[in-house]
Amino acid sequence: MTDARDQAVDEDVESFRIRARAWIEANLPDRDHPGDDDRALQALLFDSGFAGIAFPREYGGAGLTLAHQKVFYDEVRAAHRWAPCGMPWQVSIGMMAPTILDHGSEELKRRHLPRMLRGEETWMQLLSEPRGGSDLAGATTRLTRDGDTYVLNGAKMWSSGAHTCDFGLCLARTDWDAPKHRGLSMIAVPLHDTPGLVLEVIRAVDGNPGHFCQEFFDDVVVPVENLVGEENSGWAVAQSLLFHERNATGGAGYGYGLQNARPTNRQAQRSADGVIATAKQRGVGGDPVLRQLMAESYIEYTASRFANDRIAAGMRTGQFKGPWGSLLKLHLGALSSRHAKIGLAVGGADGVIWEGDAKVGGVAGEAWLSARGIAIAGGTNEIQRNIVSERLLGLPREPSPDRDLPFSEVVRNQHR
């Protein structure tokens, strides 16, 4: 079996699209018959080379480039096969396993990035919590050094796929007499087997139970070597999480070919062209006003894929530095909610009826409950207007009269 990372580090786009086409063609099954077994799939391309493409030899990876990932996903989806994309492996290696290549120590990475490259670990983030909103430097988790372990007490909530993952990237506080962003830590935690670890999945207002979660922590012992990153310096871990989920959630950074491979039939629905299929199916293509909201959908998914092409483009190039995946990120989120608005408009009642577990129809009703949800996660629309009027446009920065103050005086004030 050919493995990519026998090839030559320096192998330039083209000769790996030939390479990458003509494996592909002759290991990827179809991706209408995909099968059940996507671990085992994760391994052939691990154990092949083509997992982790832009990820360091040392880890795993082929030690190629962000454009030769491009490049595979491309032929993937060109060629109609299939590869493991979505939960939960957008997360584990488009978000989490480049948070480990970044922060964590040379034991965390040879250890585990080889693992979730081949899908033997999938990773999540533990970030939310029930009271803090969107404000996740006022994490109140505990995280507290005893000896050679840390002792992690709280509780955190809406952690996607955390009953099905190995591991989940937590944010504590380890100091409280620090200003907020100052005093936190990133911890792993296993996530089975766990003793003090609670885990119960959230039935979402869509129906769909098990894509949320919410944790206990009861007294749970994490070893030291687990940190990621240094202690207190956990604000600067999550910025890098956060970073690489906006980029793989707008299609862009590792998580590209993982979101962009192959979409399930219900995002197919779910899309501009899922709208003009139910206006046909319907006999409603012809009504003047239904016409103009489909246009304008079909216009707003062309100009989000065009964005995230040159984003993605000047990221690999150095062209554009700092967060431009938030950019990306607000889109979207826009996005899917007016989207649902016109798939609803369209559908009429066959949008909002289905039959038991089966769901037939209602794709747009579906869509529309979890639209508020996209607008949320990885960051709120109105956290990545922050971002990009800050951090791209240089606007001054929103007033916070408790940045610096400690975060015990801010929990004191809080409760006055």
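Keep in mind it's a predicted model, so treat the numbers as computed, not measured. Just so we're on the same page, rigid core means the largest C-alpha set that superposes within 1.5 Å between forms. Positions refer to the first chain, counted from 1. What changes on going to the form predicted in complex with the partner chain:
- Residue 121 is not among the residues whose C-alpha shifts by 2 Å or more between the two forms once the rigid core is aligned; its shift stays under 2 Å.
- The Cα shift for residue 324 between the two forms, taken after rigid core superposition, is 2 angstroms or larger.
- Fitting the two forms on the rigid core leaves the C-alpha of residue 288 displaced by at least 2 angstroms between the two forms.
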Contents of the next structure:
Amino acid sequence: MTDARDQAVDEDVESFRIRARAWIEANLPDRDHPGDDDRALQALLFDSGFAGIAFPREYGGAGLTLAHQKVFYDEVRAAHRWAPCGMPWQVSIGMMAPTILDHGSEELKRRHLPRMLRGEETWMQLLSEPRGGSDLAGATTRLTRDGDTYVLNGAKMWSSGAHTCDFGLCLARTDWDAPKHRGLSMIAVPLHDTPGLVLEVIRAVDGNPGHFCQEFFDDVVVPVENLVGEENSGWAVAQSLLFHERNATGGAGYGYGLQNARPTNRQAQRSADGVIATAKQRGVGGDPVLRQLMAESYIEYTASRFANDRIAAGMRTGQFKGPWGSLLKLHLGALSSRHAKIGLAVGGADGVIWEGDAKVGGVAGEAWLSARGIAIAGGTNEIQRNIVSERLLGLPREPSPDRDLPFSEVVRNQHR
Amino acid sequence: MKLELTADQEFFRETTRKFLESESPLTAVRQRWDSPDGFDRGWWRAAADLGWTSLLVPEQLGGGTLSGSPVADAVIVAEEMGRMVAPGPFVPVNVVASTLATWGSADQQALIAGLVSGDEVAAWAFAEPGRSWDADAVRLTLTVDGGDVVLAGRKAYVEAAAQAGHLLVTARADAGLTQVLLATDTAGLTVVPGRSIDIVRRYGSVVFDDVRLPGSALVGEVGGAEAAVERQLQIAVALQCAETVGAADRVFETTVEYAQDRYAFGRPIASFQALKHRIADMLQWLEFSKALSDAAAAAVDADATDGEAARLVSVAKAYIADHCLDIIDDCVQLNGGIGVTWEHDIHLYSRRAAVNRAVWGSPEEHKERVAALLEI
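Following the display of the form predicted alone, present the structure of the form predicted in complex with the partner chain.
Everything in the complex follows now, all chains and molecules, and the chain you saw is the first one.
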């Protein structure tokens, strides 16, 4: 059997571009009508040698470079075609697969990476816990070695898309006497039909099932070979995961092309377009104060569009070293409530009151209720500000009195 | 502040920066507070020699672009001028030279050589007392009388009005917006010199008491200046945005440095989360400002007809004038008491940013322009 990836051996970027362009035009669906089977499409990419373009060939990748990957997705976009992106692909292929590549055992890489790249398995992360999300290294989910297996106990929360994914990379504590960062391990937990695992979708503030889940682990048995990296070196794995997450969010690294065509901008554009449409509908478009506010929404959206390009370029060319994606996340998180407030201003009473007995209505009101979500998820605004000031500007780190204490002695909650 | 400059542009930025550091250090800027003109003619000629005034002029008229994107080239000077709050009639001279190159008669284009060499200074008289920076707000009347045209009315906030030998004037005729070029010693014309809170930037008012000019003073057709005026405004705003970004960039840089060196309560003040978080916000505003400034310049260079340049220029102005002013303002706070003294240089930047906020339209005016362009 011939391997589609053989054509890629030593292929320079421009020859690759020509080959990719022809393949894209012949095989990928129109961007506006992508169909509903992304998994099948991902399998097609894989079988044709265009999945995991920068992953090594022995793990199912095409064995090329990130520059080739960028070219492929640039061509997809230029041809107005669709390749799987957004959830779960951005996470599974853009963040989890490179983390496995960095830290996974040879066996783990050979077994799972091809399946991840082909879309047979989708992976996500289990990091935050009910007792805290920002202080990741303070995780209290317990992972205990029991002969040839591990046993997992505890709870994870705010895990995006866990209900649709096959595996979760779970950060858990293996040594309670070591300092907090040195007693953690990362382990891959199967999410379907796993005895002792209860997975619930969290009901969002709008009353509907959200895309966040919580998981309860009650003596969940996990094979030892699912450990990613060494026991007690889970923090290094988590750092690597977060690095790939920021890259993917910023549209760089292995996540290039896998982020929804600028999720930041789409969201902001929706709010800007939304308020303008509402103003026209309510006949308040002539109000000079509201016009200022609507223009502000559009201006911030436009700013994020160009800032996204700037930062992606800076990261790609190496001029921006470190987690510059945090700057985009900070803007998004800081602006969401402002956009929503402008929505409330333009929507007026119609934004929160409606006729009839429908329990949900008032678009502006609902948007406002949900707006804080993005300021909290994926690293709160406050955490992003720490990252920006410490890692982009090199300002002194926050003091952490718990850093060198045995974790069992760390004060976790003040009980009164 | 483009991340990827051509080799020529890199070299140009370097020479511009070196020139400003040696020939216009902040101590020299301060001394110019006493000077009526705000800049020295010989110094301006030296700046012109570096290419400051030739970028928007085509080669056949004695100019030339470095990269094929003249506004992006000129933005480099504007950014560096912002970083050093430099003097010099950079925006008006470039705007007038650009317009004469595109719409001027051969006679009028003869002025370009002097503008390019720095021997001549020209200004653009556009805004009017108490009115907005909008072409629709122009009321100065231009009446056609036989072969002559007659101007009556008043212009205000004209940068370098009293330093200029020539004025490009935007007026309103029955047929619509019309522009003329005239010498500042024309009979009936009075220039009222003025100052601004900027240390070196001079503004003036111009009174037109039935100023009679031959038809040859017209730049383009009577009633046909709308496109030229819009283009002038776009160039002016794009350059001004770059200058404001340069100013905020420098202030941010020095303030972050200061916050790391300054100790209180036994630790650098930059270690306090209350300040770190504000500094993080400032970096976000600054990077977004840089992205928008470059985007606006690129759109003006592209000169697309789909309204993209008009929209982006106003978006950039509204965002940058607001956020860069906030950056500088919060940096004053981070500097503490010294930040509100004459001795500390930060007020030089506050001054420039506050003037730039108003000139060529405030953020509020540009937001209204955005709303109108979006057909809200």
